[in-house]
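Single chain ahead, by itself, as structure tokens, in the form predicted on its own.
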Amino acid sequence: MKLKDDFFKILNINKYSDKIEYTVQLDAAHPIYRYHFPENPVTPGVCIIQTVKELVAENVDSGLFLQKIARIRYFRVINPVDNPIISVSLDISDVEGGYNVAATVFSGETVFSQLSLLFIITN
């Protein structure tokens, strides 16, 4: 399921020498939040992973498959009403047949999650 331009929208991209930082807006009215959870919407972890995957794919211009989750740490939930705009910082490293990605999801000083993922190229 593709989330870009539906579940989230890219507002800004900053490219630095060692990382890429996206500012994205979450759609608090998206149907996912009606079920997760109606009175207190929380962004599902799998949606965070998929968002990172789609942002990485934008930079490498390749189809990707999540091969390995080396580490994920969730520090705080992302409520799209309280935090409709979040940032995703990506450090993408080439490896044979794919990419190692270190990602941080945050807003200001608040870190929501940190991920270390391995994606392989599918096309």
Contents of the next structure:
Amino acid sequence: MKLKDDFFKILNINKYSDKIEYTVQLDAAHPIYRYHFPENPVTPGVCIIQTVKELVAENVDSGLFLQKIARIRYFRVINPVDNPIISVSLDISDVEGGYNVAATVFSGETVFSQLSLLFIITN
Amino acid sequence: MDLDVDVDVRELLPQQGEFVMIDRLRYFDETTIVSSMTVVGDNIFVDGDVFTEPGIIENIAQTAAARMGYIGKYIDKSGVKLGFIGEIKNLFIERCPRTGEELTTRIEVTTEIFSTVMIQAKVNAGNDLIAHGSMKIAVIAS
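Follow the form predicted on its own with the form predicted together with the partner chain, if you could.
Following is the full complex, with the preceding chain placed first.
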């Protein structure tokens, strides 16, 4: 599944010395929200993982496989109607054969989720 | 209570339509639940013929949710619940399954405090253990 330019689109990118910060817009009319959940749209936790994966892929020249979730914490659910615009900050560090990624999904002072992931280079 | 018969999970989950990521409930007791799902080509998480990582994780979460749904529908009659992933910890994916493979997902409840359930999951494709790890699910009435 590819979510970029469908489920979400990138509005803005800010690169800092230690992180990259994306501003993305969620499409509350996306079919996924008809089913998750009926009349109660909530961004699926797994779609947040996939969004982070696709944003990491924007920064590397290889395919990625999510081999390990060290930890993900979902503090608050994202309702795409109430919070259509969210920020995702990425701290990507090289490890042998892949990348460690620390990501935070937030809006202003509100932190929705924090992810610590290991991706392996697939090609 | 043991369950060794088939139950249609759509009766047990708030997720509907193409976002349902398990097919059948295969076993139920107080601390263990087993679901099964065959990976088909039009699954929304399939790329080419590969069932991608988010699909595997959603399969685990929905197996845990189906347990709560089963309890709500058949045991305490409190109704189907909404389950949200609160935390995922040390979850490893060994490989992504292909279309045509059948996944068997076994969940053990390690802790259950009020509406929060900690689970340990193992996902098999045939004899291969393809994913394993722990998850915390928060449950609310739907």
